[in-house]
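Below, in structure tokens: the form predicted alone, a single chain.
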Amino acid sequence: MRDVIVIGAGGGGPVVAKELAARGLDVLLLEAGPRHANPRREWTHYENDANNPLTGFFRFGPADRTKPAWFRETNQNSFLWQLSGVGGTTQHYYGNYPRAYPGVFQGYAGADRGAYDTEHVFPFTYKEMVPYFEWVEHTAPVQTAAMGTKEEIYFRGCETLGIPVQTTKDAKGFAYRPQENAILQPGGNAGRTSDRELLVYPKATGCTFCGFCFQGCMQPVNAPRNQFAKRSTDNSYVPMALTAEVWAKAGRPITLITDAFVNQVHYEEKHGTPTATGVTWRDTNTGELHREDATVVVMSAGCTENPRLWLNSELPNPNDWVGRGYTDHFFDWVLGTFDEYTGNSKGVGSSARCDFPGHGGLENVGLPPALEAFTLALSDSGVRGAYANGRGKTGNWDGPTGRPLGKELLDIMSHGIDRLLNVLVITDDDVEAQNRVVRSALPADRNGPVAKVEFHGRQRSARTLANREFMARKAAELLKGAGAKKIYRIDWAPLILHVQSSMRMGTSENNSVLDANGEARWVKRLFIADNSALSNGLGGPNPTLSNQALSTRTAEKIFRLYFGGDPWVGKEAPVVSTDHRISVRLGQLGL
């Protein structure tokens, strides 16, 4: 009998049970995929061996390659980029760890209160929320980002688009900023050199700018895995959960288990009530189903396979909001083509944004060749011009939306990928009922029914479509500004990555799976703790730091309930993962 399982060692999961292990209980964090101990001997750095959904290492599948990819049913022309191992979808992202907009808290009185989505706004107050925000950011650490040639001419685009300089971690109004951002800033001779000698910890640390954040983080080489210069949750949380009783007063070290795939969250009647009372997983390698009971179950698979899980385990779902409002910010691209160096494929991936509360943001983002490649390819509007199927609009860029093809591709291509600059629109979207996930009909794998996502990009609200032309449309005002020659603008279809909502956490027990705990509205001692527990878009902010913030919440609200302790945020000072005794402890667990 376990204190808490929690269930996935994603972005939210680590965090938990990095927060309760500090408390002294006695944790189990299972994850489906595998744990990439040593990234050096497992990863390569080729954009293919990383992101490829049936053969890459971050494929959501086991962690025999020579058994497939768990299946996942999408209806409509879309990308879902599911990820399995320790860190999840941490393990390659940018790093990017902005605040949510105030507006999408409960209480909001700012003068734009109207511009966000308040039918579906979190359970408490921003005031409430920032000082599990700045724990997170201490903890990471979140610093300001280390920059380049991209950035400044990004930033030299924004000096056009008549709006201010952000001197705050809040976003108050429109303002363009460097990045907060969870990637260690370069030391040593890091920056400094490209001699692979120099660049070996302790002569380097932080950031190398070797340019590859999309395929994991191994640098320097020779660092610790705390040291590792990307902050996801496998080089920062997870450590610090494995190592918890050498930086924690009353610290007890998690029991990780990896290949581990859950697939089923038993509950009873207690007192009338449904309860949560542990989890059968079943091991990927050998087949074998096991079954361990607690206190407390914490389901942190995300927002895919949560709702697939609930609904398998046929779990109570009176409001049928199980696995709807699945938001992704809506997501679109636009590009230029520019004469000088933009060094978009060296460095640091993302360093700079721009935030348009009530609307979304702006951040430019570093590509590689293959995928550069695929964000010019992922269209709803078809080949640029070909087709008439109500896409292909025009506006302040050059033709109309679509994906470049041919002579044209070759063109961009051949200009050379570090004469061009990406500006990722991120939509403030409404949560939406009909974007939902369920089980699918075809056939089920090992662990029950599949998921099925449905996302059409054509059936949003007026007021997520109206957003989304804003913010493309200030992209290319950015590009121009910064003296790009041509811009192009994609129309991307649903790329389904920076998910959020779909078991939500609200004000309205109508509409939403958690209360303002994070507790399962109908299953006592069942806690969400991941971005499906977020209650809306977040105004359009990147959600791993809200998320992180959120899960420490949720991990001082289930101490309390269920174990008779105190909350801490407020009133203790957080541990930073780097800290010097993670260090020697890995080193001395072989880790």
The other form holds:
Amino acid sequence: MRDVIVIGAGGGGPVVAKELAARGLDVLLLEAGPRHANPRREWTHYENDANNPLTGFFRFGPADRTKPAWFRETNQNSFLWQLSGVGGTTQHYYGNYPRAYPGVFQGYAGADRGAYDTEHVFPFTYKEMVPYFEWVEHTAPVQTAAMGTKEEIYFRGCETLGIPVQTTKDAKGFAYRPQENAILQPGGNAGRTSDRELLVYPKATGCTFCGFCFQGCMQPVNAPRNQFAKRSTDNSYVPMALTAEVWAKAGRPITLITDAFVNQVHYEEKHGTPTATGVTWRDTNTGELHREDATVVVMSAGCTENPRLWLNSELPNPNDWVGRGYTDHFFDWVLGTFDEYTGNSKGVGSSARCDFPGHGGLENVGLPPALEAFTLALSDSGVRGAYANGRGKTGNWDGPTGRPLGKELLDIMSHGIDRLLNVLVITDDDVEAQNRVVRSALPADRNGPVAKVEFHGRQRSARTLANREFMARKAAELLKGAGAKKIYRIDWAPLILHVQSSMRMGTSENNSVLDANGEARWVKRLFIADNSALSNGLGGPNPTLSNQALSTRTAEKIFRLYFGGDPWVGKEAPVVSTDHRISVRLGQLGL
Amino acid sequence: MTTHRQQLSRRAFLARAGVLGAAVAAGAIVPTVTGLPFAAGQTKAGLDPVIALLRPALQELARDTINGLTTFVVPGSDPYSQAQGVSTNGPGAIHARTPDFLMSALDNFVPLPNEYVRPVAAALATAVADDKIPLPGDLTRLLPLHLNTVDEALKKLLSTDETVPLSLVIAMTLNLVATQVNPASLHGVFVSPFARLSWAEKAQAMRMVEQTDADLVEALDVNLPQPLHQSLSGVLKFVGGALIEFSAYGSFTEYAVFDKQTKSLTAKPVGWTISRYDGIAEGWDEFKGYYQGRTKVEG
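I have the form predicted alone already, so could you send the form predicted in complex with its partner chain?
Now the full complex is given, and it begins with the chain already shown.
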């Protein structure tokens, strides 16, 4: 009998595990995918080796890469980019940690309050969230990003938009700024050389500008795991959870089991209320089933897998909102070609952004060649110059939207990967019940029916559609201001990452799964802590910080409700995840 | 009892999917000859030699079709690019071994359940097409017994216990669409009708796949059991996009020159050359300081 079982070691689960381990609870953290305990041995910087969704070491599948990935059904032109393994999708994220916009919280009284998804706000105030933002920002730690060439050019474009520079963490209006990133700033030789001998820790510390955020961070060479530059949870929260006894007064290290696919959450009626009691998981190597009970169960398996697990476990779903309201920031992609070096493939993946509260945001994204080509080839507008799928939108970019293929793809790529600048459009999209996860009718795998993700890309709310067009035009304006020679807008088909709110916390029991504590409305002792618990798309900002802040808050609620403890955020000082004691202990453990 | 009209429709279907052409090219059946290796109604064991010829022929059909697809996305100086009328003087998808990349992925790693792929393959094995599209001379000279032989062999091949190659299912689908776009693609160089299309015609075919042309889906859907037929058009929409995305992705990766044992490259990847990529390093001299000198902001 454990105190707490956490399902999933991605962006949210390790936060709950670490916080409760620091309080001395007995925590079991289960992860369906591999551990990746030794990146230098397991990883490379090669794009196919790393990122191929079918065969790469970052895929949604078992540790054994000779076996197929795990199938999920998507019945539309879209791409579902899931990851298994310790760290989950933070293994390939870019470390962006902007705060959510205040307008998506209850009680917001700004002049633009009508500009947000007011039907799906967080059930508490922004003011209440801020201490949790601060706690996570200190823990990660989050820092103001350094610039590379692509950021200098991006800012040159921003300076032509007629908006100010933001110099606070809170977004207060249209503005541009360096990212607040969970990436350690470059120290020593880092960012100043490509000579491997000079980039060995501690001669180099923090980010070396290698350009491989998407391939998983293992920089600098020979750094302790908790000193790797990018603060994905495999480098930050998981090492902390595994060493809780050395940095927390009452700390107790967690038990981490990987290659453990949870396929059942157990519950029973207690005092007339369904109450979670434990889980069953399958060892993905041996196929053996294991069962373990706990006082509290926390689902942190992500926006697609939480609904699947819930539905397969036959947990109550009286309002049919499990899996619904799946938001994806309705991304789009605008890029420009330049006659100068842009450093597109080098440096931090994304270190500059614009915020347009009420509409969304823009950020620069650097890419190596294969991901650039993939990005250019994902569109809902068909093939440029050939067919448009009823779209082919025109605007302040060159020609219609759509995939440049054949000669045009070669024209762009052969212009030079380091003479491109990409702008990602991150739309403030409404929570929409029609975008959702259901159980697929296709044959089940050995863990039961798989998830089917339904996205109705063209049928979104008028506000969402208008926001995307507004943002795409801003992106083209930025690129023009920066000096782009030719500007392409792709009209991306849904690229399903950045996903949020499929098990949302809400103000109304009619359209939410979780109450304001993060506990399931209809199952006691069952909590959800990851992007799926977020109430909405945050207004556009990247979800990791908000997920981790909310997960920290949820950990406090668990501790107070079921273990008789007191909250700690705002009362205690957080420990930074790069703390030397953690490095030493990891060394002793061979981690 | 199969009617003459059904037989003609079946012949048209097999021709348009590229199967008849591939079978002829491989010598599994020979038009216009009087002697047949096997008669209709033969024993299962008697079909085995035909299957032995047909199996590699279909693999070649799949490869040929995928060749034509990847050069649509990333053309180069190869014959497939030249045939489509959009080519370059340099390397493209063929040189980057993108067809191998795609076929390996489709046949070994796309985790579509076999229980799903098999009914789709079964639908392909029994579907008929309208016979309005004229067949080229050598295919019309096939006698009904020839047709039956290859038909029986195909059905047996697709209904054995082995995993059905997804690449073949996709290739047959693309070829059906190709012959709809341009009936003349039934005849010419290459094995696959899709590979015979011009670049603009390939685009037209991909448009039909993305929009799941009603006639095509109906032709494939008719034999699919519930609940699968509801899923077919959606899966085609996904596959249509994915084939293009992965042709682009694969062409610019290190796939063709990556040594799995040493985790290193044996040569410079084609995609790196095309995109003038500097390659990998532990870090770069790219640190330019902080915007307006600001290293920290407050709440």
